[in-house]
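Given next, in structure tokens, is a single chain: the form predicted alone.
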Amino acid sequence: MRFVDLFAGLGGFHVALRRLGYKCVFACEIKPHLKALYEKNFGLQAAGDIRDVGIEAIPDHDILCAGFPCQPFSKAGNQEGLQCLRNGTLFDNVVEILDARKPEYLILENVPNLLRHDKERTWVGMRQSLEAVGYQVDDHRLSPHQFGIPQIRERVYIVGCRSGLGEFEWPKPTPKTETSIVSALDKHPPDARQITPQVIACLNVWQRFIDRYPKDVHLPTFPIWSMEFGATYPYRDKTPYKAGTRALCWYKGSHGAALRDLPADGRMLGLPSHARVAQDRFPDWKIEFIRQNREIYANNRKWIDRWLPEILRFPPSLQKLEWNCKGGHRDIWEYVIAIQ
């Protein structure tokens, strides 16, 4: 079968249909760098702006593919929809081509919010336009991660057929498969660096922290700052800088060390590096991280106090841990990429 590739971009539709043995007889893409890449990849020179292309320039075809611009319908944009002066009317060009060339099939793609835009009125109107020029249509939301590809990128797909969709069925997601970044890595990269003995030792210390953490509580998804364990310096309404070095003698700094034991001109150095800023107030995100870490300490002080001396021999950069494996096995070494 013959197909046209409108708003072609990188040529995703082209790749898929060519694999089925179909032939692209026309493509259009407005961006010059994508047009050049399209020609390099597929040996076909794409036309430019579809609004400047006459219907007579588009050959007969069996399948019309169009990933028409999503910006007017995306939640990330202004959601001007069909009223967008720049791209809102491009769907009308698609309908005009369908009406003139009458291909048997159509495949359209856009952001999922298209279905909800303007309280669903936008998609209802689009659907009626497609039906008015002779197509039975259906829509469905799909994402690559549902088919074994490690990328979450949900899109709405719209299919249509002039003779009816009959027994057409949308592809069913494949069973969940395990994916690993290791499968994409070189086995023996020439510039690989060994983990230093210091880092290995520090990871073992953090593993002991994880082993002691309550089993019925999820590990924190925010950064764990061990230097906040035992710290009492002010952070909510004012910073240590705002409080002044004289007042700091009443507080504790990193890992609960008493600031009164330090000379006045050295008390700021007794604070975590993230607390030494010359600001009157911390940003909200920092206030929240400090609060969360002190809450961890308050709820687990008994065992943290026994663990804490182990982390003190490492530099501040290693006294922090980000656990980005929520729900995963509580084993650091399972997530360390190592080449034997």
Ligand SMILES: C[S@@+](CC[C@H](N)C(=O)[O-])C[C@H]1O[C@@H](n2cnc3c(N)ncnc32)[C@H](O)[C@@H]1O
Given for the second form:
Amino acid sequence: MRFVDLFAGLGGFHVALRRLGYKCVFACEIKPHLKALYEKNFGLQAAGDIRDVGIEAIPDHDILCAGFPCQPFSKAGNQEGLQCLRNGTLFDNVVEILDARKPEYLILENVPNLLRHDKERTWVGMRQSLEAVGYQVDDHRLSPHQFGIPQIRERVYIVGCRSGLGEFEWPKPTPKTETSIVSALDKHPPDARQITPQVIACLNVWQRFIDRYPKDVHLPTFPIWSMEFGATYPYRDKTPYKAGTRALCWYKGSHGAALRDLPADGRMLGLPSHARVAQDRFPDWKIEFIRQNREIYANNRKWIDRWLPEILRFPPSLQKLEWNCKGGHRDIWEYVIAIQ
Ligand SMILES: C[S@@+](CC[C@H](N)C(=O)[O-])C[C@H]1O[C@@H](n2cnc3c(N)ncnc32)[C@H](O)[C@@H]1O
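Same protein, different form: I have the form predicted alone, so give me the form predicted in complex with the named molecule.
Then the entire complex follows, led off by the chain already shown.
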């Protein structure tokens, strides 16, 4: 069968349908770098903005695929829905193409919130538009991790058929299987860079931090900023900038170093770089990260004070750790894929 790939992005639909032996006869994608990638991967030059593509440029096809832009419906966006001028009306372009070319099948994809948006009115309206141009449609939420692929990314999939969906069945998630990121990685990526000896040494220092962290408490999922261990500079109601360099002599900066030991005009340099901004107040997220890091220090001071000197020999960028494997094994090297 022939298919069109609208809002083609990286070509997820293309990969799937090509695997079934189908042929892509048209694609469109607005972003130049994605168009270039599409051509490199699939040898097909995608058209640009769908709003500028005349219907006559779209050849006859059997399946219309469209992952229409999801920001207007995404929980992460501002949920303007169809009112969103930039993206919200792109669905109408899809309906227009369906009406003109009448492909037998359609497959659409979007964020799951599309179904709930505007008390479900948005999806009901879209569904009616698809039915009005001749399709029986069905929707279902699925995520790759339900099929053995190591990614949790729930999406709503919408299928439609002009002659009815008949016995169509949604794929059933495979029984619970362990997924691993290793299954999605190249064994020998040509552009892989070696971890430098400095980073290896620093990760070993962080491993010692993790080893000492109380076993009965989850490791933090917010960034661990070791520079906040021992720091006392003001951060809640005012920033060090607002407090002024004179007042700073009463406080401690990065890793608890006394700021009074620094000349007044160099005192700001004794602070972590995230605290050196010329603002009267830090944004809430920064206040919260600083508070949480100081709390870690207050609760674990005994062993952190012994560990702290080890981290001082590394540059500030390595004095931070983000542990994104909550509940996972507390072994950094388990997550480092390969060292040569
Ligand atoms: C949700 S993504 C689609 C993902 C795609 N199915 C894939 O496998 O990568 C939506 C895509 O639509 C593109 N897009 C946004 N507005 C567009 C427009 N007016 N015309 C064509 N493409 C557009 C975006 O650049 C983005 O790549």
